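Listed next as structure tokens is one chain, alone, in the form predicted on its own.
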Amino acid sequence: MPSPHDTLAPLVSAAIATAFGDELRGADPVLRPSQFADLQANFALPLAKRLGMPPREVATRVLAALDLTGVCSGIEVSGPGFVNLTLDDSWIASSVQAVGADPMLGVTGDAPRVVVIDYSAPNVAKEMHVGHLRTTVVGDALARTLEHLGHRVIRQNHVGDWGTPFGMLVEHLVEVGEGSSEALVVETDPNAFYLAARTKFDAEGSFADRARARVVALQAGDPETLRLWGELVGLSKSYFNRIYAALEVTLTDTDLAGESTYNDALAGICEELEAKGIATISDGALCVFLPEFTGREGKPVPLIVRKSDGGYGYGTTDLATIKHRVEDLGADRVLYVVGAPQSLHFQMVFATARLAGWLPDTVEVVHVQIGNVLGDDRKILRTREGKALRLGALIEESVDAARAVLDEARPDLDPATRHTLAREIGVGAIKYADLSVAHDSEYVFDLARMVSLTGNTGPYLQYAAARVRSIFRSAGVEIEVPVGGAQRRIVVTEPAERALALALLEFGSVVRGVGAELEPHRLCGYLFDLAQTFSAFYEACPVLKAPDAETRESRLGLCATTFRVMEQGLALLGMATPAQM
């Protein structure tokens, strides 16, 4: 079930092909989506100038060779050279109702890859703040597109769960014991527990000791040390699953990748660069330079693999993965959804393993960059004593403030169900306000707006949703009845009809683009419209009360068709499609 633009495009190119075919002397005549919008075809402009001739000229051959019986219309030249196509009441009708009745809603992917996504990577024993709210609700949400689509999706969420830090925190479990109170706060704050490690490493000399010692017996691979670390990860692991609930994301402890992953591999990267002359030594460090990566005054910028004091950096492990994730999980595209600022390393990351033979050119690596949260001030979010918003109390208070709109909105549902839709509402207003402006851009953190029922919002979409399912509650019929039997055909006749047909026409392409660009904001901006395009329909045209049974059964064919896109829809973003509102 093609959209419009999708049907369209392949035969007005076909007949460009037959008009001016030699004087194109084999130039691709395919028709550009920047050369086709909003049923107006503007090929005739581009075109004139390479064939020298009048534009309206080049759009009259044009038509002439262009047969759309059963498609459109009407069909005319206007303006400089201008094409508008009419599309057919009964071919909208029709396209329509084959994508209410097709499982996939139109929705067709190309061919399967095996796509990487590395997404929201918190860190062992500290806490989840709104840095990684982004990151996670980015990731899964282009996770599930493209599973959608089709392809093999393997999350990796890189968990920052290695290193000297974790002498430090070792030795604090020791100290506290193991499955004590203090413990144990590592599944529920587990800043409190970094902060009381810390406070100790700083002020007693004989505990930083210990803790660098624990770092040695850790890197060298200690049983006992390993047992006590994996303790800690265990319960932090604990931590990120409550999180990941509540958030409705679907990252499970089997896609856990951390940097550890990687530890017996950082020797063999950095002897491997090395051997082929892609790093060097300076100043005792081992470096990768590259003539295109330069500082200030023209000096190169260095990608450090190995430390002056035999240490690894992030680097160095980033170069692990992407082999590790060519080489053993056979990615033919690997997606990061990581912060903006982190650009520049992941260009010298990408350039330095493509040079090494480890990331050829049949793999696609994509770095989506992901911008700040900001506050009322424009300035990264953070709490009023000017620490890093914790992501679970962010949660709550969204939770809390869409409870708090229902207690006044619909005060006659019973506190279990508003309790339910309160979770159901609050973390899909977080999610959407996030979604729907684009993954590089920074935002407002604006609650109050997030849980308003009105607006580009989150809760407006699953209200609109809602609305749908209530008439056929009203109709006393199913919803999941699926269109295109002979009791639910489609008939267009009226202008909000149309407008709505094809505003679910676009769907399939809307979500292939997602995938194509990686942009889940497109899917937002869709929605959107179509829930104003659905309630300007509901407006203009009675559902229930239409003016006859033909009428009723085509109309309420459209509303099912509305309802399950806008619940594909909310879906692929992460969002639940309430019952009621």
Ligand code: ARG
Given for the second form:
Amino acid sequence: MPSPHDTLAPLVSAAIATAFGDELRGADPVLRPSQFADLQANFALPLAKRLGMPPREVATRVLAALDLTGVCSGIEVSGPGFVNLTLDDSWIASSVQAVGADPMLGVTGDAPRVVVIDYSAPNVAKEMHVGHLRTTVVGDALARTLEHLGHRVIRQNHVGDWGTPFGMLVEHLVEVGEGSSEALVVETDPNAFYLAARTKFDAEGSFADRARARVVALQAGDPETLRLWGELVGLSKSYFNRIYAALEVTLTDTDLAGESTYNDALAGICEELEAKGIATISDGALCVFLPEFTGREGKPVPLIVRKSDGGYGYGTTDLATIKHRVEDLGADRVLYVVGAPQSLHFQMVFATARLAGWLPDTVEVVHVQIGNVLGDDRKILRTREGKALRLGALIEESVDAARAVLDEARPDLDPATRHTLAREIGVGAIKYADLSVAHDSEYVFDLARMVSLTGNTGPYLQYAAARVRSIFRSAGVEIEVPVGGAQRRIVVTEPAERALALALLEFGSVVRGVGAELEPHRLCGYLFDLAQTFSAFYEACPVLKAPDAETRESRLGLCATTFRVMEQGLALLGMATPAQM
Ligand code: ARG
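Show the form predicted together with the ligand, please, because up to now only the form predicted on its own has appeared in this conversation.
So here's everything in the complex, that chain up top.
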């Protein structure tokens, strides 16, 4: 179901070619929304230069070749050569009716690709922080949207489950004893375990020695050490899964592909880089120097792939992820949904992988940069004592805040209903706050604002959707009656009906845009505008008390389509549409 823009653009392009010859075939009609008409085509000025002709004449000639019967009711040249296009009401009505009748609501799929999405990626035996929360939420929305567009999405949760701290952590596990409460704390408060291990490591020389010996045993593959390490990973997994369940994200254990899965590949990565002359030894370490990455005084910054002690690093593992994702998973597109501060790391990894031939030009890799979440003081959000924030507690706080808002707004609801709603709203509020801001911008975490029922918030959108549904409920009318069927034929006459219909026609291109540009905030902005356009419609156009049966059915059709677009839009963001609010 093409949007007005996508319907008109090829027609205007074709007319340009007809008027001025084949060399202008495919010329951009430069169509934009306008305050003077539905769309304004702005091709005449750029073409006038090329053709040596006054812009108005260019526009007039193109119009002579343009037949928009059935699509536009008004076409006129204005100003220096703008072409104002007004859509025909009946074209809008039949188009929006087709959207309403379409199970995909006008979202047309892309040519299917294999898309690998690396997201969430918390660290074993450490607390997930708000940064992990945001990559989890953004990654999940992208996964849902790309799947909806017909792609095969492979989720990869690159958890941090390897490295030198594990010597200390395993040794601490041995000391406190498997199954002890000090060990099981990893499931509920991983930082407490980490801190206890760290404190002992700093205070007791003998413990530090044992921890170092453990690292060696771990790297040598000592079975007992590996078993203990697996124990820690398992405890952390149950902690992560509790957070994922609370957030209702789509990640499961089958998506886990932690750093340790690449251990066997790392030596080969280094050998290949060295053999190809891409990596060289510098101060005992194996390094990749790329001319485009220089630090102060123009000195090249190395990507260290093997440290002088023989250990491998984060970068080596990430080179292995690319190789695996391209060669074994068959990725056409690889997304790394990771904090913005890691930008240089990924640029260097991608460039090295391209040089090594592991990343063909046909495969697109993107670092989807995640901006910091800030506290009131505009510093990275932490608790007052400066410790990392407990994510589980944060989610519960939001649910509690949502419950307080509900208690105030809907004291009539029974406790069980209020319980379910509070969860849907509280979790939705957190997700929406993360998603409605451009993923690479910082934002200030403000719980009171996030759970508010007014403004550009999750609860506002959920409320807007629930309100549309309640129109049907309160009138005892089915929402599911097929739009465009014998009953719900759409007619568009009032300006507010027209505005709502035009908004609904954009859903498909907005969702496609999110898939292409990887920007869920565009969908948020769209849904927010749609909710407001619907409010204006509902104020101006009585639905249940419409002047005649035909109008009433048409307006019910517009309401039902609005509800489905909102529900689907929220679902793509990973948000629930509450049954009532
Ligand atoms: N565990 C890392 C962190 O907490 C994020 C890993 C992101 N993914 C990757 N392939 N490097 O910062």
